Structure formats: C-alpha cells, structure tokens
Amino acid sequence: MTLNLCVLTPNRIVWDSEVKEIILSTNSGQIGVLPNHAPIATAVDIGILRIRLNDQWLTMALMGGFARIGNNEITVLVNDAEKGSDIDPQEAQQTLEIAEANLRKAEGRRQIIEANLALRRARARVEAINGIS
C-alpha cells in the first residue's frame, strides 16, 4: 500500500507521486505518516520532509506552510521547497554562514526575528543535503 504525496509551492509542483512513508516537520514536532493514517490538517514548519520510496529515503527542505492528510493522500502547500539533491552544497553552506553572521550583528527585535528565520531556512537546506532530520 502506498500514499500519494503532492508538494506544491505558489510557483510549481515540486513532487507528485506515490511514496511508502513520510516524516514531516510540523509546528508541534515531527510526524510520521504511513498508509491509512488518520485524517489531519497541520501547519508545516521550516524543516525537512523525509520521503521513503521502497528502501530509499529522500529529503526535501520545506519553508513552512500547511499539510492535509487523508484517504492515503498527502497534500503539502508550502512557501518554498527544494529537493536535497537539487541544492548546491557550497551555496547552502555559504548561505548558512551569512545567516549566522547576520544574526550575530542583528539589532532590534525585527532584525533579530528576520535573521532567525533566515538562519532556520539556511539550516533546513543544509540538513536536506546531509539527509539529517
């Protein structure tokens, strides 16, 4: 038995095919989804989506949004998403270092919040490359 996973951003369909299992980062922690999962709608956090295809795991960086699970269909609507295999490791590491530096020099509440979000996005991209969740 499989699940149909569809990951959508405002600009494109990132993934639309059958999977065996997923592990999704939500605002209240990670959830694993197998076939016949109970129906649920949840907020998706900035983080990693792990996808199992048979014996292979793939990763995707998600930039926050919503997910709907029901009837063995998973629809994930996110601000942005990148497959780990599509991310340039050097560029992602560079972006992470810049985000860390920007957080250190951030002044004022708004700059700190924006720098923290940029850092979380950069970390998610690096984790997607490394397959860490």
The other form holds:
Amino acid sequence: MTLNLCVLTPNRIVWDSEVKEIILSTNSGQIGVLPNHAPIATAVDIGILRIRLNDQWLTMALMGGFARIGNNEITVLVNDAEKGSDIDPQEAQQTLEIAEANLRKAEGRRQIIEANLALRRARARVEAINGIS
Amino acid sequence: MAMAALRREGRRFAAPLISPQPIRSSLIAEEQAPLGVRSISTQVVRNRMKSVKNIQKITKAMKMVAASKLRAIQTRAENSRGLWQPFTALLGDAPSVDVKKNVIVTISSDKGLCGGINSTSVKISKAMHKLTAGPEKETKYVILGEKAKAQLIRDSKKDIELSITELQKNPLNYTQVSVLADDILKNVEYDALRIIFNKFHSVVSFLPTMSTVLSPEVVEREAESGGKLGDLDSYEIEGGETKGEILQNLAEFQFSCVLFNAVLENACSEQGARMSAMDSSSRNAGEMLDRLTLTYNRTRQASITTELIEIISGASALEG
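Compare with the form predicted alone: the form predicted together with the partner chain:
In what comes next, the whole complex appears, and the chain from above leads the way.
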C-alpha cells in the first residue's frame, strides 16, 4: 500500500510518483503522512517537504500552497517548488544573505512583510539542501 | 476573322473582345477610364495584382508568426491544466449553483484578426448575464482584453465593474495573474465567479468554456446541504485558526489557478484561430491573384489584337 504523491505548481508538475511516507510542514506544525491516513485538506506553509522512498529521504522546498490527502492520494499545490538536488548550495546561501540584508534595510510595513517572505523562502531553500546531507 | 468583321463594321473592336467574366472583377477599373477608349488598361490590373500579392505575403507571415507563438504557449497551457483539477475534485464544479451576486469574467484577446473567438466569448457572456438575471440578483462583468471591452461597452456599460487590457505585453506568468486575481477579489463582491474563455482542444477546435469559482460562504452552505460538495466535510481541515479562514485562502488560490489556466488557454486559442484565419486569407488572396492574372492576360492580348487590327486596316487602306 503506497501513497501516490503529486506536487504541482502553476508552471509544471514537479513530482508525480509513489512514495512510502512524507513529512509536510503546515501552518500549525509538521505532519507526517503514512498510507491510509485520514482525509485532510490543509494549508502548506513556506518550508520543506520530506519524501521517503524505500529508506531514502528526499527534500523539496515548497513556497506555500495547499495539500489534499485523500485515500492514499496526496495532492500538493504550491506556488513554487524546487527539489533539493536542483538547488545550487552557493547560490542559495547567497540568496539567503541578500534576503537578510534586505530585511534589515526594509522600511514600511509592506516592505518588511515582503522581505520576511523572501527570507523564509531563501531559508527553506537552504534547509532543503542541508536536509539531504 | 478580324478583317471580315472590320469590313462589315468599319470600326474598332474594343470591349466585345473581352469575355464577360473578368468584367465583374474589373468593374472598378472600368470606371477609372473614360468611355469609348480601351476600357481596362493593363496598368490598373497590374496595380491590383501587386497589392493582392503583398496582402498574401503579409498574411502568410502572420500565419507563421502565430504558429510559432502557439508552439511556445501550448506546452505551458497543458502544464497548467493539471493545476485546477484537484480543486474540482475537492470542491466540485457547480455551474448550476444559484447565487445572488454573480460576476462574469470574460477573457478575450487584445489584438484582432483572430477569427470569431472573441465574438463567441462575448455572446456567451451576454447569454449568461441574461440567464442569471432576476429579482434581487445582480450580475457584473470583469473584462480582460481589449476586444471584449469594445464589444461589451456598447450595451452593458453600467454593468462593467473592472476592465483590464494589455495582458500579454510581458510573457504570462503565474505571479502576474495572481496579482490580477487579488485585484479582482478585492474590488468586487461576489458569491460566484464565472470565468468564460476559449478552451484549446486542438489547432482547429476551440470551445468556449465556463469555469465556476464559488466564494467560501457559498461553499460552506453547499457543503452542509450535501451533494457534490458534501464530500468536503469528510475532510478534516487543518493548518490555520478556523475552517473559514482556510476555505477563504483555498478559494482565493483556486481562483488564481483557474484564472491562470484560463488566460493561457485563451491565448493558445487566439493564436490557433489567427493561424487558421490568416491561412484562409492567404488562400483567398491566391485565388484572387489567379483571377486577376487571367484578366490581365486577356486585357494584354486584347490590346495587342487591337493594335494589329489598326495596323492592318491602315495598311489595307493605303493599298486601296
């Protein structure tokens, strides 16, 4: 009994295959999903998604969206998603530093909120790389 | 034959030498020359041929441009199709839900020469408007695209809430459309949003389609009353403070995904329709060119024959 996971973004399908288990981070914490989970519809926060295939964990950075868990079918719809293996560590680190600098410079509520979001996105990407190792 | 006729009549043969058919297409040319002289000059026909040939070249080029744009945008449209299917699976697509406030979002193109797709969209929007009109109900339009705006502004000006043009200046991407969706949601009160666009099935078939997005309150109401949306209740909603908040976020996300897909599909349909319109236009120009060439040749031969007759009659008059 395996779960079927589909990760979709507006531009393309990022992942579509069977997995053994996933760990999803939502607004109210992280939830782990095993086969035969109860049906849930939940909001997904900016963070990482861990996928287990046969004792191997894979990380993906998600930029917020929704997830629907039905009878052994998981559909995750996010604004953007990147596999950990596709992210360049150097570039992600640089983006993180730039985002932190922007946050310190930001003025006005709107800029602060935007800078915060950018920072969380950059952090999620860095975590995705570190998660593999 | 000409000599015998000359001896019988004693005057020039001009118009009767040209057979009746080309007269139809060169009727305009005849007006420009005074009566009594050779009625159609080859110059006039040649000018017409040149302009028709230019038109043919232009339409052929437009067709190729449209074909290449179509190829580029088609893959993106197909990728975005998978996005709204989970929403339909979860929330159901309920076009027949009766609501008080309807908002019709009509998607059309900015440029013309794309066949009849814009007129069909406008026709369906107007039909929807009539269908959802009634006591205590109001229907408003949100228009994307110059062509629908031009058509709808004529008779439904007071019902237009918001109109947005020049969508395709920058290549379409999700962030732009989600900002647009946000804009619409903020400015318009709605119970149900109906998006009307042309769905791209293949290069020759585009069907006008309508997608419905219900507002969160209506979704709750329908979920409790059962039916397709009743399945929603069986899902536990997590990840936020209240169920209502999640449903609102979900509805907004659904709207922006569906709008993104609709805009892409409409752009594909526009390019496909333009391709076929330009193709038939080049073909018509080719046919017209053929007819004009026949006229030109006949005119040329007629003038040569007339010159010959003059020379010969002049020579025979000299001889006595």
